[in-house]
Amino acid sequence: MTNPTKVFKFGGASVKDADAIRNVANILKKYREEKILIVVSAMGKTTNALEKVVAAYTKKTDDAFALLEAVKQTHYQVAQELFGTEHAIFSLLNDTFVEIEWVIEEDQQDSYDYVYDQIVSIGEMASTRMLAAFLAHENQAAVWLDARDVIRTDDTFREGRVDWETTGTLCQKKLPSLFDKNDLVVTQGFIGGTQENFTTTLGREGSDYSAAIFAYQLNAESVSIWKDVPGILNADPRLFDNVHKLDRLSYKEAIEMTYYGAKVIHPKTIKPLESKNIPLHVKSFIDPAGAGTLITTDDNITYPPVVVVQPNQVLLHISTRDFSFVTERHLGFLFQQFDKYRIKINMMQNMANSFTVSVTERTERLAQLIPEFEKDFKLIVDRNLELITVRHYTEDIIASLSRGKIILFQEYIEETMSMVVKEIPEMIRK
């Protein structure tokens, strides 16, 4: 019974286009003769497309069919630039594509996030399945895996909470036996099933959860997370300048980094590798020989100040109508309600006639959760805010990240700093 050495994370831009799929086939010819578990998101911005459908299929407009055959042709032009006009991966990614058939040929019965997960999963199940017929097509030993059969969840859709005892059982069930006849075994990240075989998914972005999920059942030499970028940055390039790469990081530098806000590494990834010392190494699909970062257990690190910035934030200030204190009573319900509908706090802070919180705008659960607060509590709500957290800040950096922004709410905790802006409107003289 073999298990693998490696688990290699492949983003969606990594498989976007043929070329993409091409160049992870010659990237794995490099480590030929090693196991490795290959973990795959949707092909480019498939899930963003299936959102539409979902949201086509929901609100009655009519055209999810054609969104979803939009889906459809992208990814049969794909098939046939890998492997001409006849192959049997036509009727596999056919197979796939009728699961999503299935749910908008009915009217609505489920709930959104059920039916949600249920059409926007498929995306990872037909990229990995074209990734592994092409594997196979390029003489790879390489076999297809569900990982719904394996990775087990509760029935909280979008994001199912993985059920790890089960999930270890299912993966040393299920996986070395595929290991002892391939090298190479193609899952999807992202998704999970329940006890009665309906489809969850563990979050947006979460593909690196998935391999950090397998690694630890498995008990993987390492996990290699193949991206668009020559490693984890100190900051965003798209919005910063002289941003520089880290090669290094420690586990915990790295859990802060994602709490934060940081996009690199999905937030839930670290902990289940740390737990068993399994290396994490953040590599370039583009320059595969790069050097990449390194994520491991080493605390004797010096950072520079990193810099995160979370758009589309909202501030709830939240105070008692008969201006008495914001107590624990309130505080309990207050926190009820944001687990409730599933609303991650980036930021609080508690006064004494006042609750203040931030938390990224998820326009369809706020309007759900607003109502509830507003029928005890006086409530203000600021939309359209960045939150700006720097680790290992200075206050040169400080001075030059607020410049231009009026600061709503600011806290120091240990090396980081984190505030709330928003932009000075720009005033001109008459």
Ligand code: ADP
Given for the second form:
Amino acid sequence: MTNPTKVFKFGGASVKDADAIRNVANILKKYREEKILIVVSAMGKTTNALEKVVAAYTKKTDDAFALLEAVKQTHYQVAQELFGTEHAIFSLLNDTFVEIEWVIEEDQQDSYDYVYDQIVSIGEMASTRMLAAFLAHENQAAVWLDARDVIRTDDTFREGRVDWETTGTLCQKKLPSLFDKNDLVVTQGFIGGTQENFTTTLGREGSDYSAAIFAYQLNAESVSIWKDVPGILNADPRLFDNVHKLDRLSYKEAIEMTYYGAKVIHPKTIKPLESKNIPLHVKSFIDPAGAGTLITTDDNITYPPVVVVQPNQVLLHISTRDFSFVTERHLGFLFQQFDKYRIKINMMQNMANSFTVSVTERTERLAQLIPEFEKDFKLIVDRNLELITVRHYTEDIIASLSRGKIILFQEYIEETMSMVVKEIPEMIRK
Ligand code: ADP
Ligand code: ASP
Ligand code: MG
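Any chance you could show the form predicted in complex with this ligand after that form predicted on its own?
So here's everything in the complex, that chain up top.
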């Protein structure tokens, strides 16, 4: 059986317009004759734009068609820049978008999460059609694969849980024969399919995870995730100056960083790779010759402080109404509710009379959860906070990060410090 040796993942920024797509084709030219599974995200900010279509459709604001039309036009414009006015891509794109037009023509019958997945997934369908067609146009023949035929999930729409066994069987059935005849296979990140052939998504930013699922199933030699940064940096460059690249990371460190919310890789990506010891490269599509960051088993690495900031935190301070201790029975109930409303706890602390958690703002879900808690508990809710985590912290860095802020909640676990902070309100002199 021929297995691809590599899995490449190209994120939204790397395929955001015609020049970006040309750049991807140029990167691939350097890997001629290699077998590569190319996992692609939706172009640029398409997923956000499609989320607006979903919102318009489900809230009946009448502009769903106009919003979808704008997404279509952006794609047609890129197609025109790449292929001119006559090319088979136009009917492929049209077929992709028409399915959504059929959905939004009808009144909403299905659940929001189901509708979301059917609509939002077309971003990846369109971007992969475009890239596969462009590679063919450049004589870099690539076959297009529908990821929904191989990534099998359950029907938890918007957060599809992967059925690893069936996915393995489907990958083995489909992929080797594709790679027998082609060097390049282009497929979608972020999406999967249920047993009943409905489309699911794996959660926002899930294309990295898709790359890891494919790599695991194919025993790939390595995975490369191509980004607009030189590699993994010790903090988000959008938030901090003076950041620097980490040349190497262990799987463990990468799992910790992404678990605490580093936005550079989807948190579920690392585990499948670690379990098969598949190296992960995070590389720059702007400087493809750059070394990037290599993530492997190596745990002999000395790390500088690594900072992760999660904005939009909500602190829930929960206590019993009758001043009794918070017991396991209470906690059991609280955890069940978090699970029911799919709210992930980022940080928590249990004291004798109270239980405090920090969660990321999900306005609609919290609007359902909070009344559940308020039935039996006293609840104080504090919004607009930040959760700052520092791996390999030093006292200096904590002092500098907390300057001008009130620390509401802080925790030290081994070499990790986490704190939930609030801006000190500005004092205005009368
Ligand atoms: P993709 O196009 O693959 O979806 P993303 O935009 O999701 O890429 O991720 C890349 C971005 O992640 C970078 O532009 C950077 O702003 C941000 N980022 C956040 N934390 C880090 C970090 N520790 N190292 C590098 N980039 C980071
Ligand atoms: N397009 C999806 C998103 O923007 C998945 C991804 O890019 O990883 O969330
Ligand atoms: Mg992304």
